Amino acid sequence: MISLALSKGRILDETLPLLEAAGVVASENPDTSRKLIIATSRPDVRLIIVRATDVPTYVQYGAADLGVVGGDVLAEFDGSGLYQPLDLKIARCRLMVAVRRGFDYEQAVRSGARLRVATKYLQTAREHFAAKGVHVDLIKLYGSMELAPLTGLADAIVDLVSTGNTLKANNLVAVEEIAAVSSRLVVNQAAYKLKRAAIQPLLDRLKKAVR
């Protein structure tokens, strides 16, 4: 049995057509089903529905053989035990620094000001600002990131930006791109060795579907 970990939302919506092209069709709609383990058209493949940030953990510890996860999550995760064979080129977005409109970010950086930055991407943000020589105090938030600059909690945020509409609606503006993000297929290294005969053909079909 091959278990594939997926999270609901945009990644799931864009992964399902790739799986179907690879010959794996979910037996029921994961978005509407209350089941967390879903059978597929292949008796040897099942889907496990987990929180996005938990996908690498399930794969790392072997509770799932494969998973689909955003590059933003992988950047925050200790990826030991994970093989990343394929960029699926889906759920594309950008990890950006954003500030409230009217805040002179460039001047603050040039002057050496210490910035307060709200984000859930602590590791990525820390590395980005350290490389620029910018001193920051990082504030971990889990949601409604745009609220932080509006209430004075932070000078800036580091968050994913897709269309930019949410920033615009909250009078924020993106000022710096940290990384382009897409979703990747990750594989448990031990599972790949033990189940290679079953996993490799699936990987090959997914690569063909991506192309």
Second form
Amino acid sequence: MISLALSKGRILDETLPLLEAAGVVASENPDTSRKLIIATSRPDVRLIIVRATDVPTYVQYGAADLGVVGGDVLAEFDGSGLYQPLDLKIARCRLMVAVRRGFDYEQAVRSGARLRVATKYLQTAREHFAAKGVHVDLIKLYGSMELAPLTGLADAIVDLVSTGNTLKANNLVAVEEIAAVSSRLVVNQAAYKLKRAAIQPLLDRLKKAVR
Ligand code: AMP
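Now show me the form predicted in complex with adenosine monophosphate (AMP), since the one above was the form predicted alone.
Next comes the full complex, this chain leading.
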């Protein structure tokens, strides 16, 4: 049996068509089902529905053999034991620094001001600002980062931007790109060796589907 860990939302929506192209069809719609383990048209492949940030953990411990996870989540994950054989090129977006419209970010950086930055991406944000030599106080949030500059909690946020509509609706502007983000297939290293006969053909078909 091969277990593939997926999170609901964009990743699930964009992975299911790739899986179908690779010959794996979910037996029910994971978006509407309350089941956390979903069978597929392939008796040896099942889907496990977990939170996005938990996907690398399930794969690291081998509770899932494969997973689909955003580069943003992977960059924050400090575990080991994962192969990243394939960029699925889905759920694409950019990790950006954003501020309230009218806040002079460049000037604040130039003047050496200490910035308060709210984000759920502490590790990535810390590395980014350290590389720029900008002093920051990071504030960990779990969601709705856009609210932080509007309420005075922070000067800036580090968050994912896709269309830019959420920033616009909240009177925020992106001022700096940190990274382009897409979702990757991750594989438990031990499973890759032990179940290679089953995993490799699936990988090859997914590779074709991505192309
Ligand atoms: P948008 O309004 O299209 O720029 O989307 C921005 C909102 O969607 C922010 O709250 C982001 O955290 C979230 N978001 C954008 N892209 C992704 C993604 N690929 N995965 C998860 N969340 C995303």
